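Just the one chain here, laid out as structure tokens, in the form predicted on its own.
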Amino acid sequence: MAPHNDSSPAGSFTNGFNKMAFQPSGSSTLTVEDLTAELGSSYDSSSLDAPISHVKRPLIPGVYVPTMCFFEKETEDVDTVTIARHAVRLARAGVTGLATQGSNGEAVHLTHSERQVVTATTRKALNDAGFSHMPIIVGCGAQSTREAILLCRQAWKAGGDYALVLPPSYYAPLFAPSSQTILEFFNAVADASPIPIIIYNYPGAVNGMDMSSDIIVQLAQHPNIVGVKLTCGNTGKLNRVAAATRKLAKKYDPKNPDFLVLAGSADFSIQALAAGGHGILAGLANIAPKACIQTIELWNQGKHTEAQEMQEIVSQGDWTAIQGGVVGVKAGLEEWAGYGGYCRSPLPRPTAEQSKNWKDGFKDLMMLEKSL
């Protein structure tokens, strides 16, 4: 995909954001009289009135899941008991972390106090099972640079350890000339937010932008931006920027880079870390984490035949994920694992033939994923 050229009236709309410092403490508390009515019955507040404590939890190569947001089928209210299950679940199968309030999570249908629900019933669920050292990435992306960083605060309040950020899109026509204003936006969001920021490109999210590698690698010399995901599938732009944030690194560690290079979908995963990168960020995990997990470690072992191999179950089982979207991809839990449900509306539910289409498509991935 080529990268986004923006064009527009020189200028800048951002300045002055980066004057909001932000200094967090050691610990937070999300209170109920943070929260409103609108979460529903299926609310426990009981298991957010003790305070977090912010530990560093670093990104470490590996397998990362953008995960479900589930709803009570009736009401459409957030179900907070199936998001801790499925949180650890995914934990249990040995995935390196988290993320909550992706296009998976279905951030746009949420409020924001339903966002830090979703966030701080991971985080609860995670520590409760003794998955304490496991982060939690927290979609953060807004239209406005003030928006994107009231998220990252929220995110932080709630028990997020990093926030993945999209660059605003609505307005590109008028953005200033060589991407100035996403410059400007992620610097200015990665001044003021208490958790290090992660870009994601992703250009069917954001009308088509797709940022070149050399924006990136600008950026990623901000020391509170610290990784990207890329879902735009470009192989290339994914090895430019491994390349050249690893030479920028002082002293390169690759079981703890500075600066994380994940691939945003998991058909292409043994490709992301033969040109450099570090693992993925990908739905399909949701699924499937175990073969997701499994065909990254036949590669770093050196059995890249096997890894191909396994790569085709899961990029045919992806094919399928992608095909139907957030409404398969439920669907898919639906019908191999017993929960899933259904979106909020205004997505639609699936019919019994689409469900009986998504389920064949992903069998044999999901007779891989038993094996294991």
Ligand SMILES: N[C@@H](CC=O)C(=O)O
Second form
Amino acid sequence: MAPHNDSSPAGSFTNGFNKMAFQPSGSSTLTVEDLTAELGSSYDSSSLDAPISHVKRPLIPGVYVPTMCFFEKETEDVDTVTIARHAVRLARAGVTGLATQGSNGEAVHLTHSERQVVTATTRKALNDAGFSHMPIIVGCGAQSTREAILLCRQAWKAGGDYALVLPPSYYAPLFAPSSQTILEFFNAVADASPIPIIIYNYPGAVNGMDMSSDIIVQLAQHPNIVGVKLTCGNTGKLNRVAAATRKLAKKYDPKNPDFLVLAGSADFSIQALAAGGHGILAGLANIAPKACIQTIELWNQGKHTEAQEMQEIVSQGDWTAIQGGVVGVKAGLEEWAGYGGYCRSPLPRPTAEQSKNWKDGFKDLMMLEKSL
Ligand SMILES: N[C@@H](CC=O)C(=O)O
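Follow the form predicted on its own with the form predicted together with the named molecule, if you could.
What follows is the whole complex; the chain from before opens it.
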């Protein structure tokens, strides 16, 4: 792979309060050896021969999909062909952006090099299919400040536009979710990251740590922190963050807000919009992107009754996704779309009965999806 053709990421983003002026520290060059080091012969680097170009891809309101990661059924090697096809399928369905290595992307099962392969594969697939404008958010949460910064840099090198960062959680009993430690963690990562940060508040994934609206609003004032994904489902918090960050903006533009507030699950899409949010970053859109988009569009067009009816189907489908987690969503994708495969070990392969139950759980949603 040739080095990417933008040697300095500074100022490569457009969102935020004075965010254009922000100068992150550090960058270096990605080589094909970086990508293949941990993959050996299982990774065909020739598919990523094109240089990765860094252009401005604004973070605008809409539907963002934390994409699943796919693996070969026999070997559990990263399946780049399916990763690329899935990305293009979602783009063609009309989503606003993708997120690699979110919770649905099994980031915790991937080596650093594999993460870069997944992001670079997604970037290349989007570019090749005519979606070079579409931003890619990359999950970069880690237990140490140092590793989170490294992941942000690697994400940028692999073609990522934004970094989705969970708070560190292993030592959570030693500090509160709104403590100085968490504040310093996010500020340090944001100071050093070549790409802007989106805060990921998902208490279920981080030892129960639930960041308050106060700390999120405080962090939102960092020039390199440009959004939040609230999987906590707390629409009151979402409302407070949306209102405060709107007021902080020098000139609020609803089509290109300085700070993007996203529901972290599709089951509260219109609730989030009613509370001043800008869209969703939600795993259910892997399986039903059009239904997720249409629900939001109906609401934005003022068709609130129709939006509410569609939301009910989406919320019911999301209940299956929430209960089955990444195993259930993958099984649903396999049953309804004919691809998906299995998660990496030690996550279990579903039994025939589980697959049938999850297929049934997604039925109304998939009927809706296929009608759109
Ligand atoms: N329910 C969430 C899980 C992670 O945030 C989602 O839909 O993405």
